[in-house]
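First, one chain by itself: the form predicted alone, in structure tokens.
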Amino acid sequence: MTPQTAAPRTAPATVPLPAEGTCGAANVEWISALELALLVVSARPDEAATLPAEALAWVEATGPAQTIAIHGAAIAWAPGRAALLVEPTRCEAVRAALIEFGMHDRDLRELEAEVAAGWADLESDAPLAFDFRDRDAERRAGLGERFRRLVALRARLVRLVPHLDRPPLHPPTLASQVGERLRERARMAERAGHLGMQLEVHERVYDLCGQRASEWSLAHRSRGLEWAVVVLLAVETALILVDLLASRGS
């Protein structure tokens, strides 16, 4: 069996789709929401759950693959490509579990990438958590924007975690066990925990930055009020002196 080559990501419409209601003997399906080419191979009940070497090589063309074999089904997963060998009667349920895993894996990778991209800003902003001066006033808007982005990342992670670390389904099904094995192999719960710790560091720094910026703002306003009082007193003193001089002249 030679897998069909998936279409480039720029032209997913040319990827052949499986026939309606069946996985076919060997089809490549382009799942645009995941940017994933999925090769589905039908297996007979008496066959061992082993992907053909060509299918595994096709998946590994994009990077190292995670492989599992369980109860007559075999799966190989790598960034951008996956292969599934399963009986046609069980194909749709396992395919759905594979796509669900792919959606959560994509969301987790996006969060990891966004948090990793924020470290440079964090290192640049960290000194403001200790001292905020007049020359830093123009950075307040940027600090606020990064803090709002951080809150959005935390909210996304909180919504995602229940899908990554959930108890096994009882009674188990092939689809549920496939999802559990894939999440375990991808270390999703552990990665989410590490991501949460990184976000806590970011939150702590930007919380301190916000406090220093608020203190600076209050001090800046206080100085303005103090100068206003000084000016009013000076004007009042000048008026009194003018009045005294006018009284002596008369």
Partner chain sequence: MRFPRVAIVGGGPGGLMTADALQREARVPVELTIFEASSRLGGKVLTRSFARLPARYEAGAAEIYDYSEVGPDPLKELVADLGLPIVPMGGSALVMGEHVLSNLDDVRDALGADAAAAFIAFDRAARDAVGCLDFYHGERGTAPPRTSPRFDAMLARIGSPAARRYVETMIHSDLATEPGATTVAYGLDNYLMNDPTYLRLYAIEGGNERLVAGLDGRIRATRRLEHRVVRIGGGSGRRLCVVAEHTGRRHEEEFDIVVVALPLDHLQRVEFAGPRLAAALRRHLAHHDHPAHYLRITALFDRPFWRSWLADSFSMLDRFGGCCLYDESARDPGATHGTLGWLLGGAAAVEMSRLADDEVVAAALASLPDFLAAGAPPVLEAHVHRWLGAVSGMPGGPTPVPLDLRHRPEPVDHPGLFIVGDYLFDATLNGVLDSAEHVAGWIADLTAIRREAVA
Given for the second form:
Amino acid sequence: MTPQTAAPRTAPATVPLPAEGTCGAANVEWISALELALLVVSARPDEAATLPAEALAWVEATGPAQTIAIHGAAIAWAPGRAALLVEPTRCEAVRAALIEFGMHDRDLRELEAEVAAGWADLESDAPLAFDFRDRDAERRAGLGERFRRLVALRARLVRLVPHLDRPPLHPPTLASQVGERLRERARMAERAGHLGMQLEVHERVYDLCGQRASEWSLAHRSRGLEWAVVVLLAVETALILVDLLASRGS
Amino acid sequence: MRFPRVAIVGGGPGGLMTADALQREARVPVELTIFEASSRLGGKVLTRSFARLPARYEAGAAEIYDYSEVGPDPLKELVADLGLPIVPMGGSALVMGEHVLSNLDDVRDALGADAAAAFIAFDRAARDAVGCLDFYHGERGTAPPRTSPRFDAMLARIGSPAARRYVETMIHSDLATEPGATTVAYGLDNYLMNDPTYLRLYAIEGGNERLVAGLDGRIRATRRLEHRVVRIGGGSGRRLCVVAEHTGRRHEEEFDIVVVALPLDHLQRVEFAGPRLAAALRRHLAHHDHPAHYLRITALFDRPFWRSWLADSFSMLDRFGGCCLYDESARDPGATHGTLGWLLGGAAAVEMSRLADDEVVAAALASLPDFLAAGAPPVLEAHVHRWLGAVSGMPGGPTPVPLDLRHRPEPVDHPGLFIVGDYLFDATLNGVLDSAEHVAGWIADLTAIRREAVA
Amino acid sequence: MRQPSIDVLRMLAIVMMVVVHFVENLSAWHGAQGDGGLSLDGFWRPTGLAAPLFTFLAGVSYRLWVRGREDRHDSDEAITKAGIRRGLFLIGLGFAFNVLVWLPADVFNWDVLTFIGSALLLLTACRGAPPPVLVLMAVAAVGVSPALRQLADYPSFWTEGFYDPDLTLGDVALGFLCVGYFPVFPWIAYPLAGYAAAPGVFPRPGERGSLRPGLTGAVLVLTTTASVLARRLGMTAPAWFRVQGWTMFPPSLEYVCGTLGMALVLMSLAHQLLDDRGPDSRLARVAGTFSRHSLTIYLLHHAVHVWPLWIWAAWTGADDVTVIWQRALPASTAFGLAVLFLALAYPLCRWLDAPGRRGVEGWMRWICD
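Instead of the form predicted alone shown above, give the structure for the form predicted in complex with the partner chain, please.
Below: every chain and molecule of the assembly, starting with the one above.
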């Protein structure tokens, strides 16, 4: 087994890609949806679950690797590369669990990045949750856009959480145990919880901003009417005043 | 002004939890006195250390059940309230012969497809019989009283002998009795608790006995250690007289309320005076006395040599009719040594307890599968703890009894006498807290009513 | 941030104002005061635009000043107080100006200073009003003016072509409201319109401007043109209503609409043409200098062209101090003097720009802000 060492951004050229689902000897496959090169090594049932050193080195070529050994399967995971050692009969299910984990991890990271990017906006918008003034009127469109984005983020998280926070399968299978261990190691449930709390803060602020903006809008509308009445009264007053002043001599 | 005097007989977790709950819930000040026969508080919650290394192990209750995923969990809340950190525990491996079966794939490979199918069928039947919320609320016993079959009858229906043995091994040490001596409901409970959807497990970092220490630290009560209560009976008026033996001499004290929080084997040794009270206690014991037995063997090694094969905090062994093998050193994340603990239950525990400690330890080491025994270093130190008759093999009894009657066996002439025990619920620490809180709330109401009546 | 377009327009207003005052007061040559009848005479002359443009720009500048204070997170209270102080300062300055410049002639003018001071007070009070309300106020002010003038008997205050009230409380109040040189009605329409139009023409960074003010101005100009043409075809309104005709005193509806439209169009165009060039162009620098010291120039040009008339009358021992009022010089000479004044005013303004020196505007900021 001689895995190539360069980080593949596209399908590796020098390592033959196996047809999907074949897990025989050591094979590298390119999973484009995850931008991940996955090295699958077949293990014999009587072997200890330890990844060969070359496979570990191949994974670590792109960065520090997380390693997991569980009930006869071994996994190493680094950005862009992963290696899996497992018995051939259990390979397909474990590989599917690993890819499923990768997809959820990617989704969670994207959400985390988007929420993190929203803090600057939140800080500048936070004062509007308390006080909304005329000069803030032009920010309503931006607030609405950010609120819509927030709702979309929450919807994505809500769809994702059941996959991250599901109770362990019982009776377990090796694939379910691998998936659970990967999720546990990546602290996905906790991260999703923290993300939920962060989104709650955003939602609270933008909810209050929306309330303040609505109150402002309502007040603005009724204030227009009040002002119109004031103008008409002022005009009437002016007419009466001028009439009084002009007729003072007569 | 005289405050209500409350005696708590038994300084185990039940007694301490009752005192703590009463102290929190009582609306008038109560004067608490705790009687404990031994020189320590805590009962079955016992954390010990080895002499040769600063290594701890659980000699009594090994783990605490975590129901918080399903609903409110008063014990977990109490642990958090006491500021005690917890360590999650879990394990799915079961060693049969020389095979480690960690999952369904392993079961299928080692026992065959038929055994795996039979196991899955049993699993489904168990889930159908007791749902997750039923399990949480303790709502079992849907079968009519008296016709309720014993658990062995259900196990016998597993089509594959290998699968049956697999299930028996999985639950034997938790049952602490034989399947023929317990109910289907309790047997299913002990099977389903392996499913994290039903409950999870945890231990208290630094030893489960920290729970006892935490409670002891915040209870304001008179503690009478080495006071064995030998007799409880009527006193002046509606008060109760407690007779305790200390250094060979007997002392009498009168209390408004007496809470007896003793394990069944100790309860049997107390004399209840008066024909009515004695008869009520006989009925109580007859209903609940289904003794179950534990034996704990703990051995210290210089390294955790089993971790390449068994990485969880516990595994099951198919020896001794099915025993649990705890990685005690996993409770201490920084430990370099290895501590292995065997938990034997039922008939095997009784049988082994008759042997001398050295023989018990040798038998335990001999029970290790070859792939583990081959790499085992010499034992540095070992201890045996016998818990014969310490728990109930049929908590709640064969048929359900109303909750109040369980806790107040003779309400007519002795309304001030209450009973607290894990065997009244599910033979766990969680159960004894439920029992303690029920009685404490009841006493709190009674004392408040009496105070208002006096006023 | 200074807007070159506003500076240029204000400079334009200053130049027109100086020329008009020099030529009118020294030689009786009237620009804006047209026929009031059928001809187009006077309509094309730009001199009548000076005061409307000046007052319109006062509204625009006030809006931008408020925005600047808001952006600096000044409190509403602080902005309101500063606005009131500025308004009172200008009114006070207007009174002082009346005393110093017109005292020898024994007249009291509700002039542009007292008007802009009053306008600032009103704008401060209406700062939070929605834009449609501001427009409604402007329309109401214009619409109600003919009726007010009718009630007040406007012609009785304008004997011999200029405002001549008795200094009774009633006459003074009427002068302030509707019959003076620059009464609140209808002149308040200009600053109100400027205040309402400013956000559309000068959006905040990152926002899009609006074409609405410019288009509204164009519609007003076209409507005024149509009105003039209609008058040529014989369609007239009652003379008292002063809807038609190009008269600044009293300001006819045609005049107000036309000059307001011109101000709006000019501001929109100037913004499109000038503001992208930035404040460093030569035009922007010159205009900025005049614009920053417009108040100083206003006061100074009155002093330098009116006081010589009083001094001359005193010197010759004439009974009437206005003996050579509008008869002092030929129009061409007066025009030349106006140009000379402007030429000299520029270095004076530059001199005032030096650190440590203050023009009238500097004193206003020092006192009011």
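Each form is matched to the other, and the largest set of C-alpha atoms that superpose within 1.5 Å is called the rigid core. Numbering follows the first chain given and starts at 1. Everything quoted here is computed from the prediction, not taken from an experiment.
Threshold 2 Å Cα movement between these two forms at E184, rigid core reference | Shift of 2 Å or more: no.
* Superpose the two forms on their rigid core, then report whether the C-alpha of T62 is displaced by 2 angstroms or more between these two forms. => Yes, its C-alpha moves 2 Å or more.
request  = Would you mind giving the Cα movement of E236 between these two forms in Å, after fitting on the rigid core?
outcome  = Residue shift at the C-alpha: 7.7 Å.
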